[in-house]
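Next up: just one chain, as structure tokens, the form predicted on its own.
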Amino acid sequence: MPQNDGLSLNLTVTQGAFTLRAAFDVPKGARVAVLGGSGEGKSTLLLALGGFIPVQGSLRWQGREIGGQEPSARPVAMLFQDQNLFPHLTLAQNLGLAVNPRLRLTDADRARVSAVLARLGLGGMEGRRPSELSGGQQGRAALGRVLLQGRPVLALDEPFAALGPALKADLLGLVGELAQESGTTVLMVTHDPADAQRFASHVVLVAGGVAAPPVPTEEIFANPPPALRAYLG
């Protein structure tokens, strides 16, 4: 895979007795599924990328070291499993936080928010609160907020895992479509091999304290390594 045009990792994460090592490159615009069993370190890898836990080693984006930067300064937007929509804020306000954390929005900012909502099929719902949205609509809203951050790397930590298969497939399809349009690099944690096959160009297998280099999705499922074979059963 090409080097230096996207993410370059050579790092170690230590949390108590657990250690995770990762040394590989992810080219700009790739869609990568991070696959592995529970407790193997998939979410840890994404938290390290986002700057939410300390690491040793190097983390670069397009040749520039970002490992010492605060999460807000990194080129990485993260979408967590709980989606982090604030229940007391309207849909427009929740998305507006991505534009200005103090919600001091200009008319142009509000127009951007409305345009993203419309693109996600949520047009006209600006005044609704999360409790007034379906699960699928909440997923779209959370996705809209990270899109408004405009960062070139999107890290998804199973944000649609609680949805049914059809809704999850719909949202993964939407993520893929939007990422392709913008050239966004996507890393998506999943427990579901079907998600990886549906969405990802490459798979990072996390097992035994190591996040292995990306392998083309079709190739890794055609000839699974022992750790993946054991996981698939």
Given for the second form:
Amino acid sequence: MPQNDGLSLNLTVTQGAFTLRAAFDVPKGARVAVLGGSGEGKSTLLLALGGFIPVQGSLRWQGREIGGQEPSARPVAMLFQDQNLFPHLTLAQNLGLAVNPRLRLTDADRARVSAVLARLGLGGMEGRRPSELSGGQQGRAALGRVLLQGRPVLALDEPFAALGPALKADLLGLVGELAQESGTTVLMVTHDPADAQRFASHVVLVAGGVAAPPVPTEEIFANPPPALRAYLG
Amino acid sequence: MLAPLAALALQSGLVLRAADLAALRFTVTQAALSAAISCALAVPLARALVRRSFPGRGALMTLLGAPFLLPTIVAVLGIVTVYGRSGWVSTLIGAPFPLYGMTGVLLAHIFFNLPLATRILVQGWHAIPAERLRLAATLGLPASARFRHLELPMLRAQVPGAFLAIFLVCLTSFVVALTLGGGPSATTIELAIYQALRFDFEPGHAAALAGLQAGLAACAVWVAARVTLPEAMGAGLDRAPMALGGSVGDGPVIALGTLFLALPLVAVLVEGLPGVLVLPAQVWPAAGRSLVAALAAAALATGAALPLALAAARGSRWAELVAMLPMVASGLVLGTGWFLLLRPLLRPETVALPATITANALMALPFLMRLLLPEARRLVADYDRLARATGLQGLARLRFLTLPRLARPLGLGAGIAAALSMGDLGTIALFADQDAATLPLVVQRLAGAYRMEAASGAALLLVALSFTLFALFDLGGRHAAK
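For the form predicted in complex with the partner chain instead of the form predicted on its own, what are the coordinates?
Now the full complex is given, and it begins with the chain already shown.
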């Protein structure tokens, strides 16, 4: 069997009485929507991937075990549901942390940060704090942080859920574009099937304490399994 | 913290006498009475304050916070000026007001704690949900029914906590008992410790008394831990009046309460202003020592509270316990322990200042912990994940995350620690000789020598320095938080 060049999961997460099992591979460069009802463990799966929840079993990236690593050492960058930016730091500082966590930035580093901000339509806003931005701009700035981290895997835990449909679609489009350029593997939690159909190549269905192996998006919506049918209603 | 307590245990031969039991009885009685009267008076005062709107309401709410930071010796001087044998009240009624003894101790304790109880209850009233008030209005409930269904349950929840908080504070009353009590019938255990050590020079006896005091406080803290002690600092008290319907009694209640709280403060100001011009020479070096001690105690307390609060916020029960431990020991009890520990090694006078600084920092620790812990919990809950995601750690995390996010409670806490230390007259009274006195000790000595004008002047200087220190730290914290 050829070695998977992406993520390999064979793990169990236990949180009190709740357990979540996940055993599957995600090929490099795939765009996976993690779909399921609330409380089924979608966020738990991503937080485990990001290193914020301990797991039993194995979690590998390109054959290398990463399950015991600190979040900042993993090949995974993550956007949370909220608190993706420090409110007391400027945009330049927030994004600078992704380049150097001690914020000792060279001129070249600062230029990189500015270039990313400009790319995201936030040019000239280096000195602003998150509270001085609109919701959409905050989402873009958070995206800038993970972009600068340059990790091969991006985990999105519904970071744009609080935005309106148009803004959300806009930002997801941007994520897709950026992921395409760098060949990033993306896992995205969503409870909106339309997001999955628009964005994802594969769907991981989380239900009944199990995260099922990814199925191509068209296939799963053409022939939904019972759990998905129940969810879609 | 534990070393002095261990020294106490070793050196006390458990030699308690009849007089000590009288002191124990007086300590508990006065603390219970102080707490009961403060709470009883706070109910009508707080109720009048939350439902009335009048010019100066905001200022009055601020005034309620002042006694907490007012050096005890200063308030005592003000109380003596108002209620003393040749004070304002005695002049008014044409006969000497019997201040000294239980009356004086209660009067001073109520002066300090009525504002605390009132603040707690005002917050309680404001915490009654607006929906429930609207429901009562829709139902057209009469005032009596409104009181029974809305206000009484709140009081039942808040008053026990307020009572215990005040009881705890009054158990360790030293300066008030030293200046307004005294004699066999009005001696607290703290005062007995001081007398045993400074006048009778019976270290074993002092140790036994200190052990008794620590045991008593431990019992009270144990009980208090079962009742959630209310928080009466920082939160916004200056809110719009509530629609509870007024009564004709409100005006007089507010006027009397204001008069009771403001008179001693006015007295210090009136008596102290001329005194400032004739301050004796020993005041200035003492003020310098007090400033140094206050700054050092603030730094020490903040430096200890921050890591403890962060550890507790991550779920360490141990850290929380350590920070609350000083509640069982007063500055005087700790001072007695150190006195006994260090006496064989060196002359106590030489360590007067370091011992005072350490004791004051320890005493401030529980206050700081209460201020910091909720903010530290929020910090961990909101930003720990993001910090880990970006690899922000160590000194960089302290500089770019912890200090900016906690600047406000740190500034407020450091200000409280500095002001409390500036006004403290516990440990220093045990250690200091003529040369190492702090400003509160000089005030007390001047008053003891009946040099009232000089004492009032020095007291005014002490208040000014304490409040300035507090304001500077608090403003600094607010500024840094922006």
